[in-house]
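Only one chain comes next, encoded as structure tokens, the form predicted on its own.
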Amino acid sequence: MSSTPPPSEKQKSSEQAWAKPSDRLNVEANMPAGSMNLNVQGRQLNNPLQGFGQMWQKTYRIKLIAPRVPATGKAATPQDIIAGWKANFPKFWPRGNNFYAPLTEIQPGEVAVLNLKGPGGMPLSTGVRVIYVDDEQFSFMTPQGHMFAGMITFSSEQEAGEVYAQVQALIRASDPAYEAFFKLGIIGKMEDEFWTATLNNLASYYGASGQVELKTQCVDPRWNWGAAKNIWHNAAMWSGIYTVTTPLRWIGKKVSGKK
């Protein structure tokens, strides 16, 4: 009579690195006053095949020259870089963009609410789910309504004695409206500036210098017309409606006596 051998420690570690499957997103983050918690709760994830626009792989990479661990001053390894990145992830984002998660460090299965500067400066509320985490990388996937349908991976590695940090996105615009802004160069430029600033802030945290390099590759030049209906979930549209109707909600609360 045969029996299945127990999983090895390596297998256990790999299993723990992946988020458990989930049909719908559930927000557990504590939202501060003035923030927007929209377009995440109950939404489904949207992988690159489910988006509308052309599919792109964008790689932002920086060689960290003489990175040091802030607490000890020792030379930072890729594992040190990822540990600090996970623990301080929101701090490295450009000003005006906020990442709200339930824990202080990135963990598999976490759902975070994002308040971003959208096209034209309009506030945009969306989110991400953490789908993978280990000592050298972690990955997010976007939900319905996000500007991009896709996956973003954050990693660090050592080559020829040099330490690199990288953000790699496999994405396509979620719907026709986002694709139009992408074609106009608006969303793409915003994305490039966002991750370039993030990597520069990461380098500064480790006392390192370096220059961000960008590599862009079109993976699929076709439009996915079957995903045109994604526009119904467009987070920029719903965030805009929420923003412009704020006075009406305030009046409604006053009339009803609610605080």
Second form
Amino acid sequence: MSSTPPPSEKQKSSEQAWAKPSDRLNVEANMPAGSMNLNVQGRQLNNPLQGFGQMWQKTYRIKLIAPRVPATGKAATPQDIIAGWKANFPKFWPRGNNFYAPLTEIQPGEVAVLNLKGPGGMPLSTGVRVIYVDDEQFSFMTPQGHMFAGMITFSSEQEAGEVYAQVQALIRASDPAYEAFFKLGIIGKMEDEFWTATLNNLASYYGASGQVELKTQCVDPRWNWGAAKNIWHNAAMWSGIYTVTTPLRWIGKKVSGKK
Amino acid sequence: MATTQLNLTVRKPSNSVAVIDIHGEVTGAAETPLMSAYEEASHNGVRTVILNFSNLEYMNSSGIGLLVTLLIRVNRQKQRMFSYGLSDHYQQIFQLTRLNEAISIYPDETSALNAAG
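Moving from the form predicted on its own, what structure would you give for the form predicted together with the partner chain?
All chains and molecules follow, beginning with the one already shown.
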């Protein structure tokens, strides 16, 4: 007879909320024609300790004034906000950035391919894995090669009768090249504009107004030199190489097709 | 502001080791109590901080983020962080988030104390 006690409700809900560990990412998303599926398959996740640059906690928060559930018109609770956010996640991203996931709703364990506008407008293909989902928040971790090593958590809560939505990133630049762009203010500005636009789009979806506030905290001012070798996985570099060699691949296909 | 269902106690089995017993939930609301417990634990030459997760009821992704920021503080003080009492499920979460590469996991307090030296 086993003496292991039955799992509690909290244990069960935790097991449903968390993704299962896997050594390497596996892309199952159907990628539309013209999209780039690079720098995700076979990569490992990196937590903030495994990146190179200074570590930052950036919190983007919006007070949603009079949010309403679009389908019913009733006042939206934090659970309604998260339900809508999970179901429509890619729709809230700024134009020109794409999130390709295998399912229509954010689910634990999903691997999504991201096609982003990188530094200088260059297309950048990278990804995320959904590591945690419950009724009030969900979180992503980034893979090797992403601009940032770390975790991003999307949440909603009620405070003093007001409903808030929040994006909180615990991140550091993945490698010295990204850190240089970050220090130049390029990547940080892109990140701030990206999540501000996302929260404004979320607010619009719920018919709410509000102002996004940003709180930035340096968690670790040091560089993690042991992670300098991460540059080998730099998704911007590999996406750039892929983009500039596209004509060569096209010619190669034509030539091989004639044979 | 979310409230926390968390109770933390600090013990010092030796001059160089402190144990933080975690009872309850580690979520984003645990930041203040967890950092206060660490302040209390890290006084007077403590070299190793051990987290006892035997009575952990729940941990969400914000809780994992808190452990990362705590680990940074520990590393900056040139201390080590160990853990024990993690259920199989939470050991998997440490594996998923690769925290197991930064926080040594032991099956029980005796093993953790022996490793702390």
